[in-house]
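Next comes just one chain, in structure tokens: the form predicted on its own.
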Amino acid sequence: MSSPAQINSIFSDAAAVPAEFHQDELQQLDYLVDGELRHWQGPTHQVFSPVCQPSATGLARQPLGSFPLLDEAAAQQALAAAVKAYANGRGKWPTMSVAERIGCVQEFAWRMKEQRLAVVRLLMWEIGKSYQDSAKEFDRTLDYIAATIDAVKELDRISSRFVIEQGIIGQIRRAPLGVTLCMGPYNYPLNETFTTLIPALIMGNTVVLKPPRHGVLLFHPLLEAFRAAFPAGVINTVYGAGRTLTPPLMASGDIQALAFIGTSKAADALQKAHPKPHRLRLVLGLEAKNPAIVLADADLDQAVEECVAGSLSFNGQRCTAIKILFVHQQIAADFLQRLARAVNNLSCGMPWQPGVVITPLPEEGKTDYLTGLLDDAVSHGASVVNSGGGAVNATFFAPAVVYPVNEQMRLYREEQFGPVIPVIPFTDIETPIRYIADSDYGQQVSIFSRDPEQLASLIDPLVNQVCRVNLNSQCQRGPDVFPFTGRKDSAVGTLSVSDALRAFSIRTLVAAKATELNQALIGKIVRERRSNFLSTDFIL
């Protein structure tokens, strides 16, 4: 890690701003609705990035641009929209041949391919996401749509066949659920998003779609994208302040399923407010504490390189970074040796900066939330142990180790979201299985540890708690073909390419008597290609 006198000179004047990821102001004012690119005309909201530039009374956030604050009557447009298209299932969209579909989101990934440069760089300067994961997040989003059509050809190919059991022929299809609200978070806003927003609109539900507060302008560069690759009204934009416009939209009842990836307190609101429950698909990424367990027998060099990347990648703005770690008494200085080196061996700067790592904090109070964690844990008895750790410049804080925690801190149960690695010494392994089993959430794990008869003891009590077990890695989503869930209150439903098709869809078939009228009649339907559901067309 950079020096405390390199600390305070982080921030540097445009003048050092390469030319190629210089970015002017984006006074965005269209939206979305019904096909149409339509211009708004009220209050807007000013976007400063995280990146900071010296000024006159000091070091002040560059303004990006602005989005439309738009009013409820304006997100009641956008929803209204979607209804129609939707058409109580009877619209252009959802009755659309899934080959059509594909076509569609295949025209949407080649005009969004060509506005790679422009999101990526917004994507570094709104929420201070380096270079190099900028431009993975957006390659990543279009291998995830490729990958996802691959997988709907795969279930249409299952789903082209008849089945005849005890006298009944029976064609069973996924179906679409209707109008969908969409709403990514903020340290993944184009990839987080479109894992729940292209499913959905490959599936035949209508769209309306809310971007993250922080990452909003980087839709825009797609806007026009997406009104020319989708018939009117099947996907909606709606931009401002959630408490204002999502309670609304979820009142009306004419959401059917919610996408909604950030807290628990947030979604519990969302889902309270629909007057049908029982009606509203749940699709939802909320928080997580993600443990990870060193044994005594670790390969320590193996541990430290992942813990590191596991709790840091991205500032440790990740609903699956590893977020403490238990480790065992008998290794514990060597470890915290090893782990404070690694960490202030990180490149830390800007976000086009080659190799670095630790970049500006987006959220307005971060690095205050961040110092409170740290204060009080060393008044339980805590303390930094990196050099530098801990210190803050503007937006910028060094990455703190932080040892030993213990559960009078709150650093042992909020989820800090930021560049700070709680570390809790044991002896009995007991005291890690009783924190996840005692914890709300219930995401991943990561275990280190070289003993296959230890490691195996931990697996089957821990798959009971946790949705995934990483052994010798770090906490991560990926591949995106594995299923990525929590139990308690870490998620609801399961996302992965196939599972998002099943999550956005329900099961429906159409049957008959295998008379010989019935036969002959469902022949001559699929024959002549009257229905795009009755069908043994076969995608490629």
The other form holds:
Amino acid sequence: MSSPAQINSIFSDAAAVPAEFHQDELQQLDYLVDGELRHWQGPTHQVFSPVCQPSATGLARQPLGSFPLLDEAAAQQALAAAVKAYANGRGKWPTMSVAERIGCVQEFAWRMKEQRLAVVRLLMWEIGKSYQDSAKEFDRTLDYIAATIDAVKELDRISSRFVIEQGIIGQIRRAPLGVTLCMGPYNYPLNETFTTLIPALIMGNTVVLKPPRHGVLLFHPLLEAFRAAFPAGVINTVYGAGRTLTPPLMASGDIQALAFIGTSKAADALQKAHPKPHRLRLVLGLEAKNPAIVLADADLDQAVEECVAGSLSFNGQRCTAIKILFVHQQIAADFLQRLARAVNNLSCGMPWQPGVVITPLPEEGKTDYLTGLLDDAVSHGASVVNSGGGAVNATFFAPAVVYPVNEQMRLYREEQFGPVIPVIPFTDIETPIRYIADSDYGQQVSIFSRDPEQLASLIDPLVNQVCRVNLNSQCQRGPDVFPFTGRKDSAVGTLSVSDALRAFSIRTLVAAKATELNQALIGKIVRERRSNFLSTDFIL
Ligand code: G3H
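Next block: the form predicted together with glyceraldehyde-3-phosphate, after the form predicted on its own:
Next comes the full complex, this chain leading.
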């Protein structure tokens, strides 16, 4: 697709929405603090879908409802509840046995599963994600919870024994850090939030959860599950303008871990607001501009398929998306032709349409921003090589392949986070290698070639520049057991099912000289199950 007529008629009226995807407006006024759903009576934020429908004044974003714009005092109450539940590590949750905490998370997962359709539908409407990808996000999140439970059991089993070294008996475990502020991104508002929330909780931390600007309502069906599954104050939610709510939370000094997926600028501001930044554990997923390098001997069909999926899945709104392509001059013409054809074959439309790939964009002003990037590239000598690329209709932006891109253009460095594929021709392999070395980012790279020698000569220098080198495959986060991180301005800390458990905990131990008295004391505490930490209980 991409003919002007198709783009002009991409939005349809409400009657075209299949009954199962119909979404009533949701006035979401509840927020969870200290184990109770509080009803907000202050100002609210109106939510509009990226999906537009015809109105008397032209196309208009579909209203979806509203959520509370909490003030600073309400946000501080949520923080106070998390501080109380942690109680300097003496609270019920941080001192509970791992098996009991697993029970609560399991209970939550069962309740969450019951809300699948409600959450998936809100994902579709709030951020414009296709039904297929929204369902995948939900299911992947439940799988992540199950995998986390398995990983925590394994971690606990390894720690359920004593170590005797140089006459000292020790039991070493991982303990929680304290109160964690969890903030996910709008592109994976459920999954990426939960990949920090669940490990933080299961390790015994208490949490203040702030959903992203787009993707707030979808937490509504989960509030009751949070309330019912966890002790009071273990998880608390705050809604509203991040810029006004979160710096004061950080400035309180009561937050010990910040899990944030967003821009490095916002992350830096949050970190700086903390009075004792050295006490703050950071788990950050930040910007990226992952390049693909297509060498002259690449299998072009495969390279095009992977580059299209890599750069345009969810409209290119993935931190792991391929955001710039270096293509060897020798094959550039052929590659571009295939790429333009493949891009124009993608199905564009509304999130509920089967097989749809390109959908409307949720961010205010995003199509103007992307148009600005194209205009800038054209003014510096590039063109849009696929017919209809860059056409705009309200919140919809037709995917555009831009060629040849050079360093004068904004597209060369800016993370477009949208359906634009900048392509740079090269003859010397030093060109993409230098680009990566000079880049502010260092998340991933994809290399396309059939030559083992060429691949090997690129792998060795590139693993020291980025944190994942993909061979003839798109950049991506999964599988979730693989480490996910980045260098430079792309990340702080490493996430994977097992790494996340480490990220939200610290090693701590009980040690004693192996005297007769100490052996007798430890034996009694363990035998009589007096401690949850000093214990040889083995979770099956
Ligand atoms: O936005 C970043 C996500 O973690 C990407 O995950 O590569 O599995 O789509 P994904």
